[in-house]
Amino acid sequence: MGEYAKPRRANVIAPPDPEVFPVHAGKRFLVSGATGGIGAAVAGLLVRQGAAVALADLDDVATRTLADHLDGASAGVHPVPLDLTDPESIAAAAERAVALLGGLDGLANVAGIVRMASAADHTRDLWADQFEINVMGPFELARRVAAHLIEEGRPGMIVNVSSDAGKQGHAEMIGYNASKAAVINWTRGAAKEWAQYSINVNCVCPSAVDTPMLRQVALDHEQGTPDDLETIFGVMAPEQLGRLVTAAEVAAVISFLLQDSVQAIRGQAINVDGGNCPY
């Protein structure tokens, strides 16, 4: 018998272009990592769905530019400075979002980083950077938002962004893998503890999303192989889709999990990966 090779799809499933409805009319959300590929897609979708949104990110210029692009204060969109390595900045960002929007109904916890290195070269500082920004900072932000909701006696929704890396892991990303597994775990714990306050907590696990972060990962892989970027992207693309996942597709799932009607889905890690992860 010849060597087994899994055939790739002959066709590509086109990205959807669904009609947008005002499912978040009157709602107020804080989005962290708002200028990144997924964060910007989430912010834009929530605004189109009727929500007021506080855009939180480290890059003040990019955040203000995005707010202007989304019609700014006239559309209920406000930039908010946020440094996830600084607890005081996190507290200030949550307070600023509450003041600008008149309260909060939920949080899309999108911000994150990846540091590429082999396991043998994954030094303590790489672990610390990724856990600070991927785990501890987002949890502190969620804790602040939850505290506001509890004080106001208001139900709310929190959606974290993990990764399929937190379930199955990837080569040369051991710190990132572990940090995203931690996000899945604290999502479950927070969902259990905050259910008594009608606060729902879930996370999404994207994979192979066409964003600047994935391009950087591909560039890092390119240095160690003879393959070009397009070849690497082809390998990364989920087999069932025949293409990369779009940021808009991830945003749609996050928006769904932020809806009041989604109460029976709690503490879950929802894959948005084109069918790659089996659990």
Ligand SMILES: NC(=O)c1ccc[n+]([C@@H]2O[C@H](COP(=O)([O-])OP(=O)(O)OC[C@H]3O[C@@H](n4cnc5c(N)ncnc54)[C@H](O)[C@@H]3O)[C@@H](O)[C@H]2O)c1
Contents of the next structure:
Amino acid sequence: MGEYAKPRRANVIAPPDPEVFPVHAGKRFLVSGATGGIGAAVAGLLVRQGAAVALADLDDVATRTLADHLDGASAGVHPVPLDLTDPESIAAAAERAVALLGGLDGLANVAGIVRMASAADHTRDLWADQFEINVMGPFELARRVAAHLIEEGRPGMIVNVSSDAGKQGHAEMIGYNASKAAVINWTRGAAKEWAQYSINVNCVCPSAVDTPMLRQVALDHEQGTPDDLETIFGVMAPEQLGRLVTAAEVAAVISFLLQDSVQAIRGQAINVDGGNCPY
Ligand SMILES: NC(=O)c1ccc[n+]([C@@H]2O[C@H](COP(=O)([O-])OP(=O)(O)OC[C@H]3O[C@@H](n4cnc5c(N)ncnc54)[C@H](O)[C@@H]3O)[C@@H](O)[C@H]2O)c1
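Switch from the form predicted alone to the form predicted in complex with this ligand and give that structure.
Okay, now the whole complex, with that chain kicking things off.
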């Protein structure tokens, strides 16, 4: 009865428009998935907060365009090619970021993919793709950044992007769910191992963020229902929030977790999901 009495989406909470302060002045970060919905929001926010940023993504043209849009080298913003399926590309991206920025203070490990298919149709190829790009690639990138920090004897911050799917699991995305659960788990292990080098590792677990990835998921849902996209987005919006989460809201939490002052939060999986997941 209590569930039935809930006020359904009557209470839409508007996205905030917070002031930006130079909390990352002098810092240098590598952002993967930098031209995607969340990645671009993270990169833009870090730059506005005073950081120099290497933008790493698969799409070379999009990465260069975004770097220009963020005022390029004069603002300390550099495009870096990255293919998370290729260990050599990952090593080269980390090296290039270090060379361009004169070192690194942290990593926002944002890139990822989702492949929608029922569990019965979830072939080995789909599992392999998602584990390569969501788990092995980001871990390899973090390992390279950590190796640089350890070699330099410098503290650093790593923030991975998991998902509420990694905690709750959603239908039609069983490989994605498992890959994001793996991110939560390796975040904990890396935090334990790298604490001795003053490297802090956390992850965020967003849900229903208005980005190209969510649009792809909504289009896939559209195939199986008579509902239009607007209705599907309405259903996906977290109930407490009454709207989709914005990329800027996720970026704000990632930026917070990249701050030096965040030392007591370690190895955590922080929900940015409008209240979807209770743990
Ligand atoms: N949008 C959501 O609702 C949502 C919810 C939970 C978690 N996430 C996670 O947030 C992260 C960002 O997602 P988004 O919503 O911004 O999606 P997006 O599709 O807009 O961005 C993903 C980015 O990853 C890049 N990428 C894909 N394959 C790559 C590869 N092989 N090498 C390098 N880069 C590659 C893409 O080029 C793209 O720029 C992902 O890890 C995703 O799983 C998103």
